[in-house]
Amino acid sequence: MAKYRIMFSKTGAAKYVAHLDLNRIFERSCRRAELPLAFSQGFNPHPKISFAVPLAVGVSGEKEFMDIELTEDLKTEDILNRLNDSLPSGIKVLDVRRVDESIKEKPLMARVNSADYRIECEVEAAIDQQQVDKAVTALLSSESLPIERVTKGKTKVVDIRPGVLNLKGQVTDNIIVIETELRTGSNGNVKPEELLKQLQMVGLPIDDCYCNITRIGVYSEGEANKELW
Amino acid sequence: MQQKLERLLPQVQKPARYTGGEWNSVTKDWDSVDVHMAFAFPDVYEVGMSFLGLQIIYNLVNQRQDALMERTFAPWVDMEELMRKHDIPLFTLESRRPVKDFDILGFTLQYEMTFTNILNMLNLSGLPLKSSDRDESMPLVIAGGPCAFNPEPIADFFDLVVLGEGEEVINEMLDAYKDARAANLTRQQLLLKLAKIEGVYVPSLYEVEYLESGKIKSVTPKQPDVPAKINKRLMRDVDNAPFPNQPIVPNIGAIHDRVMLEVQRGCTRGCRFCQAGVLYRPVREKTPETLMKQAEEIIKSTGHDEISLTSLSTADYSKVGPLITGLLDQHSGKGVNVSLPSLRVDAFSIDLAKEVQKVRRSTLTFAPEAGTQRLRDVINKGVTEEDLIKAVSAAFESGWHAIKLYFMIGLPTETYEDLDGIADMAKAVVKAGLEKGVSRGRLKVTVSTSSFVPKSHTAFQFEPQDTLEELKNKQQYLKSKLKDRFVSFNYHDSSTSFLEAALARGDRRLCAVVSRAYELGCRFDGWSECFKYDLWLKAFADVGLDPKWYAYQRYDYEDVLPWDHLNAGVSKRYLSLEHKRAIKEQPTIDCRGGKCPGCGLCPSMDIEPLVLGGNDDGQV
C-alpha cells in the first residue's frame, strides 16, 4: 500500500461537478490510468479516496487536496501524467507527492479550518473604492453578523462574524473583486454566498450581480505547517 | 452566447447537464468536416446519456473525417425558463453552438409522451415546427427510433423519418446529403432522393386520405418514383458492426451509468404485445469472442466499474453462461462487476443472478406480466406459475428477502377471474418465501402493474384499449385483493397510458392535437410531476378530435392502418393471425428452437435468425 497526497484544480465546467459526482470521476480516471486503487474490506467495497474538503457546486477550486491510496509503489510524476491523461475537461492535476504513513497525523478532512476565496462580483454600474472600503470596515468592524441557517426544516440564527478570518475589496470600473479567508469544516463553516449577503447589507451594490467564486486555497490554520502539502 | 449562459448555469438545478466537458466527448474543428449533425435527446440528459442508440450513432458520425455530431438534450424546465428569458437558443454540449446552425437535427422517438418536447426543442432552436414552414437555410429535421414505425401523429413535423436500426443507412444519408449540397439541390430535391433510401420514409411525399368513418382510405406516395411501402433497415452483421469502444462517460450520474454491452438484438419469444420484440426482429446474436473484446476495451476508455449485459432478453443469449465467466475472471478483480438487467422467469435466471452478484441486492425482479395461465397463453408468455414458484424459492433459498412482481391490466380478454390470478400468485410467492424461511421482518412481495397499450406492429394493434374507467376500477379491485402485511402494491397513472395509446396508435390528423397541446404549455409527459392530464383533452378538444376514438378503436383485419405502409418485416397477415391463436389462447413456438412460426419476416428480407445455439457451459 501507498499514499499519495494530490494537489488539483476543478474550474471551468467542471465546477458543476458535485462532490459525490467527483469522487466517481477520479475513481474512473484512476482505472483509466490504470493506477492500482486499494479498496476497503468488507462486503461493500470502496476505493481508499478522500477529499480535504467538498467544493460546493458552482464553485471553482485552484489547489485542492486530496488523498488516494494505491496498492503499488508508483514514481510521483507517473501518477501526475497518467492521471491528467484521463482526467474530463476542467480537472486537472497540479502536483503530487507521496504520503509518509510513519508519521502520524489526522485524516486529511479533519484538518482543514480554513480557505480564501476570491470572488469576482460583476456590477450593473461603475463604483468607486472608497464605497468598497467603507462595506469592508463596516463588516469587519461589526461585533457580530447574525445569519438565518435552515438546517432538517429548522431555522437557526448562527453568527459568522468569527469566521470571517480576513476580508479585502479592490474594484476596477464594474467588477468588485473580493478576496476574503472563511473559517471552513466542521467547525463555524462560513459558506461565501453569507459573506456576500452580509457585505449586501453593509451597501455593497451586488444585489442578483453575477459573481464568480474561487475557492483558491484551503488551510490548516494553527498547525506549525498550514499548508496541507 | 457563452457568457449568457455562464450567468445562468449557476441559477438552474444540475447544471452540468449542460456543460459537455465530459470523457470521450468529441469536439471537432467546425470548419474541418462538410456535414455538421446534433443529436437531440427529448429528454433530460441523464435519461438521453443512457440511451445505447445515441453512443452507437454518435461514435459513427464523428468516425467519418467529413462529418460531426454533438449533443442537445432537453432542457428541464428551470433551464427553459431561463433560456427563453434571456434569448439562449438551444444549442450543444460540444461547441456550444446554436442548433439552428446545424445542417441535421437528428430525434430520437423512444416514447410518445416525449412528443411535446420535440416541439418545444424545435421552438427553442427558433425553428418552424412544420416541416412545411422551414426554409433551405434550416436543418434538416429528422427521427428514428422505436416510435419512427408509427410517426404520423408527428409527422408533420419531420422532414424524413428512419425505419429501423441506424448504423448503415447515416452513413448514407450523410453522403447523399453531402453530394446533393454539392450538386447545389433543393431541399425539396434533396428529400426525393434521401426518400430513394431504404428505410427512408419522408412523410410530406405521402397522401392521405380518410373514410367517413374516421379510419384511413388509403396512404399514397405523390410520385411515381417513391415507394408505397418503406421497409426496415437492419443490420445482417450484428457481430461485426460497428460498436461504441469509447463510449461518453457522463460526469453526473445517468440512469445508466455503466458499460452497456449489447449481446444480441432481437427477441425470439413473441409475447403478443411487444413492439420490440417485432421491431428488432430476427434474433441476432453476437459472439462471446466479440463480446469480450469490446468489454475490454470499454472497460479500458471509460474506467466503469460494470457491465450490464443489455439485449431485450438476455437470459436468452445462447453463450450467457460462459460469456459471464470469461468476463467476471477477467475483470473482477479489479473491481468490475457484471450486472442483468432483467430475469427470465425460471431457475437458469436465479443462478445467473447468483453468480453475478456476490453481493446480495435485496429485490430481484420478474416479469410474469398476467395472473393466469389462460391469459398467459393470450399474450402468448410462456411462464408457468410452476416456474415462477421455483425461481423465487431458488431465489429465497440464496438470500434474497424481496421480491418485485411486474404485470399488466387491461390486457385483451382479460376478466377479474385474471386478476384474482395476480393476487393469488403475489400469496404464493409470499407462501414460498415463509416455506424457505425468509425472516418475517423482511419478506416483501411488489406487485407493480402498467396498464397496457395495444401498440402498432404488433398482433394486439387491432386491440382497443381498456377504458380508462374500467383501468380505474381494476387497480382499485386489485388494491383491496393485495391486502397483505407482505404485499405492496404500485400501478401507474392510467391517463398517461390513455393517451400513449391514442398516440400510439394515432394519425396525421393528431399532429394539430399535439401541436396544440404544446401551446397549452405541456412539456416532459412522461414525467408525472410534469403531465398535465386536462391540458391534454383541451387540446383534443380544441381541434375537434376524440382521444377515445383512437384509443378505444377496434381494427377489422381488413382495415388500413394509419401505419400499414411502414413495415417492420412481421406480415399484417401474420399478425392477424396471432391475433386469431391469442382468443383462442393458443400458444406460438419461439424460433430460437429452429421451428419457423412463420412471421414473414426472414424470407421477405432475406435474412435468418442467428442464434448460437449449442453447449452454453463451456469456458469462453
Contents of the next structure:
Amino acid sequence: MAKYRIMFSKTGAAKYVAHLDLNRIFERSCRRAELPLAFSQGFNPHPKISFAVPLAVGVSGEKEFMDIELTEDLKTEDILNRLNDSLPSGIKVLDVRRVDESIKEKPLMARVNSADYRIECEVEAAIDQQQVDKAVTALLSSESLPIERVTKGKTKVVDIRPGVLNLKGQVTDNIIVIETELRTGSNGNVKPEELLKQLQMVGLPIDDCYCNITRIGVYSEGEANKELW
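Since the one above is the form predicted in complex with the partner chain, can you give the form predicted on its own too?
Partners and other molecules omitted; one chain follows.
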C-alpha cells in the first residue's frame, strides 16, 4: 500500500459540484487513469479516498486536500499527470506527495482547524474604505454573534464570534474584498455565508447573492507545519 496527499483546485462551473459527487468524480477519474486504488475490507468495500473538509456548493477552492491509497508505489508526477488527463474541466490536481506513514498523525479530516476565505462582493451603493473599516471593527468588537441554525428540524442558537479568527476588508470601485480566517472542522465551524449576514447587520451594504466565495487555504493547529500540506 502507498498513501498520497493530493492538493487540488475546484473552480469555475465545478464550484457547483456537491461533495458526494466530487468523491465519485475522483473515484471514476482514478479508474480512467488506471491508478490501482486500494479498497477497504468487508462486505461493501469502498476506495480509500478521504477529503480534508467538504467544500460547500457554490464555493470555489484554490487549495483543497485529499488522501488516496494505492496498491502500488507510483511516481507522484505520474499520478498528477494521469489524474489531470482524466478529471473534468474546473477540477485540477496541483501537486501530489507521498505520505510518510511511519510518522503517526491524525486522519486528514481530524486535523482541520481553520480555513482562509476570500469573498468578493459587488455593491451598487457608493462605499468608501472608512465604512468598510467601521463595519469590520464593529463585528470584531462584538462579544458574541448569535445566529440560528436548523439541524434535523430543530432550531439552535449558536455564537459564531469565537470562530471568526481574522477579518479585514478592502474596497476598490464597487467591489468589497473580504479576507477572513474561520474556524472549520470538528472543533467548530463557521460558514462564510453566516459571516456575510453578520457584516450586513453591522452596516455593510452587501448581498450574499452577489458575492463570490473562494476558500484559499485549509489549516491545522498546534503543528510546525500549519498548512495541511
